[in-house]
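The data below hold one chain only, encoded as structure tokens and taken in the form predicted on its own.
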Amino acid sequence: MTTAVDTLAGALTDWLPRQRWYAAKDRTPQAVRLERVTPLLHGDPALLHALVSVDGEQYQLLLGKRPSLPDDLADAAILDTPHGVVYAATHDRELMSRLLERLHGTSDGPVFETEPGARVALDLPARVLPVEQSNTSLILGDRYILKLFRRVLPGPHPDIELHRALHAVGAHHVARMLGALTTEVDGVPAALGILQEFLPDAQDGWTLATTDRAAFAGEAAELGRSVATVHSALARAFQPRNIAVDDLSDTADRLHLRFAALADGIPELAPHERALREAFDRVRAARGPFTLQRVHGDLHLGQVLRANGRWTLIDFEGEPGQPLAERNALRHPLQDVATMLRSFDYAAHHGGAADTAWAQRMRDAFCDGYAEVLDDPRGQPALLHALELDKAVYEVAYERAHRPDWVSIPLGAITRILGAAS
């Protein structure tokens, strides 16, 4: 006999691949199972928190239920039943404005706790941020931003761990963390969300760089100084876990493994494989000591905000598709530099023909600013090239899955960087 749970799981099989934050949009889910459903609000409308297993991966859903949906929620519908419509509740301002209050101080299921010393209003008006990526963010009263992690991964979450550590050492250039939403999965703590101060007048770096390239030229150096300052704070915050190594053979090995995993089944990368692997191997010849530390892990122009006269780095969770152990691993700080340089290349392609001269000026300005605080990234060209190539290979795989028309951007970068590195 088909149960209501089975019916909802069947509806999610069709609904999940259409969500921007769903990781495996290129394939139809084979096994969708509701693992845990926690009623948060009863009545009309009702609110449920659900943990859903999809082909072995766990996702967090907030589900609403109403007898019928108003027009502004029509696109959020998941399943129409004789007892009401089940829908994505993150679009429901009424329900989301009550979310923190409902979860604060609970003992079972999802729990919201404030950071020590933080005073948080729990009943502010809520609206979902229209730009969804791997997570969903809610703006609460234009005072806070609540980021809901969609994939649920048991273990220390870098976005929470790094923000706490950075504030403990008095770091600037990061938004203040005010609380965390957590649960347990098989007895292991798992992060569900992070509450931070909201910067209402902020503009992200991508918007600034693509709307007024000339004006952004003056911002790139300051951005470089800000990133280096955060790297310095991360080194202080995690000093006991920082390690010094004399060579980067482990880094080269990791780059080879990532290439093997990412390039499998991507014919566009095959002509470049030999040159890419040679570039990764050149990292082995670099001599240190090098310090490996916690880094941002997925830094690009969309992860930096310009507000109140300075740059603020956000979203310290690393590449969402990677396992937590990989995202929490120690890295060379130039990994963040390399990914930001790749972001300048993407911005240079925005709106038509690539402005490669602008991209080069931004690269130089960013590195100049970085070098005012820490070592000049251009002092390690083999490592910087290898890390940029690693990011470009990741981008090829990502664009093939999500934006096939954009694959030429990272492929062009691979050709260009390999030419400069040879």
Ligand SMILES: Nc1ncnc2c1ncn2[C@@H]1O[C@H](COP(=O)(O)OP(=O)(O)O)[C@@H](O)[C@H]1O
Second form
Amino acid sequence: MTTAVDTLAGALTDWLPRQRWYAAKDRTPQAVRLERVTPLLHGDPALLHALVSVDGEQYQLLLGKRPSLPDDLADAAILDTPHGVVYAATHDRELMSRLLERLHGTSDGPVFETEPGARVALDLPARVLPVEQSNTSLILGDRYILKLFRRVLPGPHPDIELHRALHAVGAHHVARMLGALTTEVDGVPAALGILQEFLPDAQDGWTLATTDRAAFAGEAAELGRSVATVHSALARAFQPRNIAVDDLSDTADRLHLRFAALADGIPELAPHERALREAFDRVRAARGPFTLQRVHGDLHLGQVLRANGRWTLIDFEGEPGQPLAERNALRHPLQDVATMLRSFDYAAHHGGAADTAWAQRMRDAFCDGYAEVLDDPRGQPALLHALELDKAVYEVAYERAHRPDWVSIPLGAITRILGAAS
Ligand SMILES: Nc1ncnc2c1ncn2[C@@H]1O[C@H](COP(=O)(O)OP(=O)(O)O)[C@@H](O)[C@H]1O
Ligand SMILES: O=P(O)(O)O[C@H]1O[C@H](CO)[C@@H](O[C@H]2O[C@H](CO)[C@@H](O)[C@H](O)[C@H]2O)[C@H](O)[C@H]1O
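Alongside the form predicted on its own that was just displayed, please also present the structure of the form predicted in complex with the ligand.
Now the complete complex, all chains and molecules, led by this one.
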């Protein structure tokens, strides 16, 4: 007999791959199971928090239910039943405005707690951020932003852990963390969301760089200084776990392993494999001492906001597709530099013919700014190139799954970087 839960699971099988945040877009879900449903609000509309397992991976959903949907929620529908319509509740301002209040002080299912010393208004009007990315964010009264992580992973979550630690050392260039939404999955704590101060007039670096490249030129050095300042703060915040190393053989080993995992099944990468592996091996010859530390982990122009005359780094989640243990591991800070340099290349390709001279100027300005605070990234060319190539390989895999039209950008970069190094 087909139950209502089975019917909803069937509807989610069609709906999930259409969501921007759904990670495995290149695969149709095979087994969708509702693992835990917590009613948050009864009545009309009703609100449910759901943990859903999709082919063994857990996701968080907020589901609304109404007898019928008003026009502005029509696109949010997931399942129409004789008893009402189930829909994506993050689009429902009425329900989302009551979310924090409903989750505060609960003891079962999802639990929202404020940070020590933070005073949070729980009843602000809510709207969903129109640009969905790896997660879904709600803006509350233009004062807070509540990011709901879509993938639910047991263990310490880097966005929460790093923001908390950075706040504790009084770091600049990060948004203040105000609270966390967590739950337990099989007795292990898992993060569901983070509440932070919202910067209302912020513009992200990607928009700035792609709207007016000339104007952005003055910003790149300041961005480099800001990233280096956050790196110093991260080194202070996690000092006991910093380790100095003389050689980076472990890093080289990791780049090889990551390549094997990322490139599996991607024929476009096969012709580059040998040269990529040689580039990763050149890291072994680089000489330190190097310091491995906590880093941002997925730094790009979309993760930096310009507001109130300064840069703020956001989204310390690391690469969304990687396991938490990977994302929480100590890395060389040049990893963040390399991924930002990749972003200048992406921005240079935006809107037509690539402006590679601009990308080069931005790289230099960014590195100049970084070098005012920490070591000049250009002092370790083999490491920097290997890390850029590593990110470009990740990007090829990412773009194939999410934006196939963009694959040529990282693929072109691989050819170019390998060509320049040979
Ligand atoms: N503190 C903030 N103030 C203003 N806007 C923010 C803030 N944090 C995030 N945003 C906006 O929300 C978007 C998504 O946030 P992000 O943390 O990058 O989520 P995701 O993991 O979904 O990519 C950002 O691109 C930015 O435009
Ligand atoms: O922001 P997210 O944490 O979701 O990061 C993922 O998506 C990014 C795209 O939104 C992706 O970034 C790539 O595209 C950017 C332009 O859209 C570019 O600036 C970045 O350099 C490039 O890597 C990121 O890799 C991915 O993890």
